[in-house]
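Encoded as structure tokens, the following chain is the form predicted alone, with no partner shown.
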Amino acid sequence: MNFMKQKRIKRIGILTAGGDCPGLNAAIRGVGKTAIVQYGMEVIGFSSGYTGLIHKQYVELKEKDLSGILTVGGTIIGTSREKPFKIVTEDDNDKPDLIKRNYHELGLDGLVCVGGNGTMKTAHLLSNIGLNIIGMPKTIDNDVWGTDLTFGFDSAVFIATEAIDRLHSTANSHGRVMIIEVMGHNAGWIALYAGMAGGGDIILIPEIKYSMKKVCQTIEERYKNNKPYSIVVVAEGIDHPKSMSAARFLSESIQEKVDVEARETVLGYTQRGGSPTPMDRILATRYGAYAAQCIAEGNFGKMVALRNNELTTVPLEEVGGKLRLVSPDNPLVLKGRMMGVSFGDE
């Protein structure tokens, strides 16, 4: 009797790296539930981003695991900014070879790799040592070249601009200049979009030189026109002295140069925490779906992106060592100019 050889089931790996931001459990979530129910995959979690690869530490995720992790924060597999290609001691060169092993002995056909520049950077290292890969970018910065949005974005906005919505009832009710600042080390996105909808009278973002005597006559033009208290919301990652916050520099220089008070308010690590919001864990399920499905293909070495709505994929190769930033002829930074919004420059 001929019995047909039954196909193999494929096996895949996926790892959060890097940072933590709203979405990773959606995107778990969107990989998993798409692997398993429509492609009849078995998923594995490496716990600790690379960290997991190297050390072979794992666990295997059923369709039950990704039930209720939707909403949300965090990621249930863990993150962890382990650099598998940084060589710091000896010991580290043979992190790429055991994560290589590794991927071999557990039977793997591709691996997700969910991060951001960093993470691609290295996704596509291990694309080069003969690894099936498929990236897909998240970041609250919204700085991944080659996408037009990573999630993880959407939520750290809405957290922002929530509070600068809280900042302008104090504000008016001292006459105060509240400064705000958000996220954001080279790229001014949550910035720019937290400003614009919140309100903010004056934008500070990496991208833009601004003047400190251009801020001051700004805010000193505001009172003169009876406006009784001004917004400024500032990334972290403007020009300013390392010994304090981006925030603390702007508070401390307005009050020498202008007749008011200014108050500092630095959001930090709580716009990274907490449940996606709804866009976010669209976003995150569509780029998961998209991922089980370039492995399904054979599509490796790529990222999962979206371009004008639409999900594309770009080779690993074009992303790492690149950032997306804000352009000063950004469409919004030219609407924000034309109601009056001011971004410190000359």
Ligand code: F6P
The other form holds:
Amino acid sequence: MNFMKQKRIKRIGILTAGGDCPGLNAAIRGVGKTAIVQYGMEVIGFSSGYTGLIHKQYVELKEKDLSGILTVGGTIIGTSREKPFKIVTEDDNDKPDLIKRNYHELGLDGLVCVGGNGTMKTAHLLSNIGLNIIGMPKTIDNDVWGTDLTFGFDSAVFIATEAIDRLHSTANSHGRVMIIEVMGHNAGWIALYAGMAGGGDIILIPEIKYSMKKVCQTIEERYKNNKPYSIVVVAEGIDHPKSMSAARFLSESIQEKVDVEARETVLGYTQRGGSPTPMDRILATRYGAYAAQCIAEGNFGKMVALRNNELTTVPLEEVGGKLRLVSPDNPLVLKGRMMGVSFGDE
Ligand code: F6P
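Switching forms now, from the form predicted alone to the form predicted in complex with 6-O-phosphono-beta-D-fructofuranose (F6P), please provide the structure.
All chains and molecules follow, beginning with the one already shown.
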């Protein structure tokens, strides 16, 4: 008879929270496969972000459930913008206790929270109430503090760049100003990268204060230099009246001041949809496998991160409530300026 105490199989949870983005399924697969194959763990996926954790809604994720999802957009376990520590009604007071109870009733040894800034803030608060948490940064906006890169960003830049490429022909054929608005929340990463990759003439980002006078001057100068068209790439977060899109505002303002035809395109949710690029698949896979490793090693209260292309961890307490914005002296901004790209500043 074997009196040796049987070692209990570790059981971990994963959830995806905040806006969806390409690469979430690759991340779920990376965590799940590593946890199951390498460490012999059991994995459950909570439905719709923190909502599933509050209401104990989850699915068991076996290895076969993780096959065939690498290339699929969105998230197979769903997402939501639920913030369990935000008190709006009296019932909200119970949410952290419900989460704690569910976590223990389900016998979890760790929980991977995949999301952006808001998700990392909640992940930190869950860590503070005693849960074993690993954060994983994702968002098309690329604005999570503590990491050089979030997955979803490369795919969004790819989609936005292709859209810009396709605007060049109409700009050229009609001699128009074509304005394209891309996402990014309060950060200008997508506009900067897609703007540079797509050969934008004017790139407007929230981090660099623009003047309409300068934007119009640049368009007029291009006309004088026999370039009767311009491509303006604008981040949704630039300063503009909230009653209309940033692109609409620019289009109206430009046509008021310059004798040109302007047209706007708001790219919207196409930037968040569909299959991830190879780079996003790789990043999400690396983060996923590393998150499972962190759980196996008991390295909790951290967010997995990429610094100089090396995987590392950052304490969650350092991440929450901060934004990683484009610095005005970002090397790509400086190179753009050297090539004559206008950032709309004086
Ligand atoms: O954070 C990702 C993002 O797509 C932002 O770029 C955008 O401002 C926001 O989410 C839109 O959020 P929602 O899904 O709530 O409309």
